[in-house]
Amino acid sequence: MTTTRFAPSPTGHIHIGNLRTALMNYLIARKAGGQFILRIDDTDPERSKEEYVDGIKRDLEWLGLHWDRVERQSERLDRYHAAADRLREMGRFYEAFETPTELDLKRKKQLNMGRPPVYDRAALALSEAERDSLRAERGAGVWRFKLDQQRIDWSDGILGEISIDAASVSDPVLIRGDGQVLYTLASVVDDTEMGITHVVRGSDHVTNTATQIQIIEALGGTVPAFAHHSLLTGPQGEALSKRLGTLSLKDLRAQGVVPMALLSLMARLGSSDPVELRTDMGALIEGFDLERFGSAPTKFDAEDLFPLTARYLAGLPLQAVADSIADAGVPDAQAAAFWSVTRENITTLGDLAGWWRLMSEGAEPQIDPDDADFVAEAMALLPEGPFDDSTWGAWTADVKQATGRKGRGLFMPLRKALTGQAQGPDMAALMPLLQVVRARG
C-alpha cells in the first residue's frame, strides 16, 4: 500500500513552504488509494508547543487534507534508542566530543587546504580511557553514524538520477549530547516501521536523504521512493525564507484566501502544467502528477491567490456564503439579490461588508470638477426611492435627453456619484439595493 507522511515540527505555524510538502504527499497517497500519516516531530521538548500541534491540525483540516492517523515522535523515543543500540552493536555509531569551536576550526583548516569541510572522524581514534576523560570534562558527547564512504545512488522522483559521494559528507549526528534524538534518526526509524513508501520533501534535504538511505539499509529497512521538490522564492526570485513567517496558512486564511485557491496554486506551482482553479479535492487529486514538476527554484507570489479566490467565490451558490452575508449585516430578505450583485465584484468574503455599507449607508460621491454641473442636473432628475431594476435605465434615459450626454460621458459620472467607484456591479441590478444616495440634492 502506498503510504506517505507529513512530519511538521510543532515549533511554529505551518507556512506556504510546509504546505507544498504536505500537499504533495497527501495527493500521492490519495491518488493511489493509500494512507496519509500526520507525524508530529516533537522530539525537542523545549521548542515544541501543544498550541502549535493544535494549529497544525486546524490548518490541515481547513484545507481538507485529512490524515488517516496521527503519530507523535515524543511517544516513540524507546524505538529510537533501540535503533541506536543496534547501530552501536554493529559498529556504526560512535561518540564524539568536539566543541562547536573545535569543529569550526577544523572546517576552516580543511577549506584552507582545499578539502571538503567534513568531520575528520578523530573520535574513532579515542581510547576508552580518553573517552571517559572527555566525558568527565565535557559531559556526554554526541553520537554520530559512521557512513560507508562510497557513492549513494537513487532515482529521485523529481530530480532524476542522484549520486552523492559519502566521503564528501560528514558522519551525521543522530543524538545530541543532552540525549535528544535528532530528526535524521527518528525519521528513518518511523519511515521503516510505519511502512512509508514515498517521501516528498524540499531539495534542501538531498544530502540528508543520502545519509538516511545508509541508515535505513544498516537497520534492514526498505528505502522509500524519494522525491525532492524545488524551493520557493519570492516573485522576483528573492529568497523566501525570511518571509515565510508572514506566509503562514493562519495569516493567509485571515486575509480571506479560500482553501481551493491555495491548493489549486500549490498543486501546480513549479510543474509544466498551467495553474487551474479546481473546485473540489477529487479534481485536484486526479490532475496531480509528480513527474510534471521540475528542479528549478519556483517563484511564489501570494497575490496570485486572490484572483483565484475571487473566481472560486463567484461560482458559489447563496447557501454557501449565507453566513458571511448575514455577518455583513444584510437582511435575509435581501440576501439573494445582494449576492447576485456582489458575487462578481469581491476578491474575498471580507469585501461583502463594504458593499453592504455602500448600499445601506451610501458612499462618498466621486465627482470630477468638470462633471459637477452635469451631476447636479442629473441628480435633480433622479426619482424618489425605493428603486427597482428599471430605475437606472429610465433615469439615464431622462438625463441623456435633458443634457445631451451619452455613452461613457453619461454613465461613468453617474456611477461614481452614486457608488464612489469607477467600477462595480451592473448599475441596473445595484439600484434596487441602494437605500441612501448622499449625492442627491
Ligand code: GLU
The other form holds:
Amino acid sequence: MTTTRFAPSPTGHIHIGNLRTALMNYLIARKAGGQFILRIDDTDPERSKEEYVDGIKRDLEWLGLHWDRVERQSERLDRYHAAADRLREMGRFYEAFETPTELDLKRKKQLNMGRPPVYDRAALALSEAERDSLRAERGAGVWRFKLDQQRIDWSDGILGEISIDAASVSDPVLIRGDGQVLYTLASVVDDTEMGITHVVRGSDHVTNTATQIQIIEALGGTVPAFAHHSLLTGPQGEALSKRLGTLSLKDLRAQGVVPMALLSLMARLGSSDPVELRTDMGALIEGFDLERFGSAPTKFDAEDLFPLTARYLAGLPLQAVADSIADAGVPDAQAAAFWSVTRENITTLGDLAGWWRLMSEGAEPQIDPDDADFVAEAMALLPEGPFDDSTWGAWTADVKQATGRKGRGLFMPLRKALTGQAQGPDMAALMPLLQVVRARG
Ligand code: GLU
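For comparison with the form predicted on its own, produce the structure of the form predicted in complex with the ligand.
Next comes the full complex, this chain leading.
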C-alpha cells in the first residue's frame, strides 16, 4: 500500500517550506488511497519541544491534512540501537574519535589541496588498543556508517536520474558520542519498518538520500521511491531561508490566509500545471501530479495568497462565515444582506469589521473640491433613512434631474462621499445597510 510520511523535527513551527513537503506526501497517499503518517523526528531531546509538536498538529489540522497515525522517534530508540548493532555485526559501523576541531582542520587541508572535504576514514585504521586509549582519554566516539564506495543511483520522482559517487561523501555519523541516535539512522529504520513507499522532501536532502539508500540496503530494507522538491525562493529569487520564520503557517493564518488558498498555491507552485483555486480537498488531490514538478528553484510570493483567499471567501455561503460576521458586530437580521454586499469586496475575513464600521458609523467622506457643491446638492436630496433596495436608484435619478450630471460624473462622487472610497460594493445593495451617512454635513 502506498504509504508516505511527513517527518518534521519539533524544533520550530511549520513554515511554507515544510508545508510543501507535508502537502506533497499527503496528496500522494490520498490519491493512491494509501496511508499518511505523521512522524515526529524528536531524537534530539535538547531542541525538541512539546509545544512545537502541538503546534505542528494544530497547523496540519487547520490545513485539513489529516494523518492516519502518529509515530514518535523518541519512543523507538530501541529499534535504532538494534539496527546499529546489526550494522556493527556486518562490519559497516565504526567508532571514530576526532574532535570537531580536528575534523575541521582535516577539511581545510583537503580543500587547500583541491580535494573534496570527505572524511578520510582514519578511524578505520585504529587498533583495538588505540581505540581503548582514545575512549579512555576522550570518552565514547561517534559511530559512522561505512559507505560502499561505488555510485549510488536512483530515479528521482522530480529530479530524474541521479547518480552520486559515494567516495565523494563522508561516512555519515549515525550515533553521537553521547549515544544520541541521529536522524539519518532513525529515518531509515522507520521508513523500512513502517513500509514507507514514497519519500518526498526538500532537495537539501539529496546527499542524505544517497547514504540512506546504502543503509537501507545494508539492513535488508526496501528502498522507497524518492523525490526531492526544489528549494523555495522569494519573489526575486532570493533565498527564503532567513525569512521562513515570518512565513510560518501560524503567521499566515493570523494574516487571514485561508487553508484552501495556501494548499491550492502550494500544490501547483513549481509545477507545469497552472495554479487554480480549489475549494475542496478532493479536487486538490485529483489535480495533483508529482511528475509535473520541475527541479528549478520555485519562487514563492506570499502576496499571491491574498487574491486566492479573496476568491475562496467570495464563494462561501453565509453559514460558513456567520461567526466572523457576528464577530464583526453585524446583527443577525442584517447578516445575509451584509454578506452579499461584502463577499466580493474583502481580501480576508478581517476586512468584515471595517465594512460594518463604515455602515454603522458612516465613512469619512471623500469629496473632491470640484464636486463639493454637487455633493452638497445631492445630499440635500437624499431621503431620510432607513434606506431600501430602491433608494439608490430613486435618489440618483433625482440628483440627475436636479444637476444634469450623469454616468460616472454622477455616481462616483456619491460613492466616494458615502463610502470614502472609489471602489466597493454595488451601491444599490449597500444603501439599505448604511445606518449613518456622514456626508450629510
Ligand atoms: N526531520 C527531517 C527534516 O525535517 C525529515 C527529513 C525527511 O523527510 O526524511 O528535515
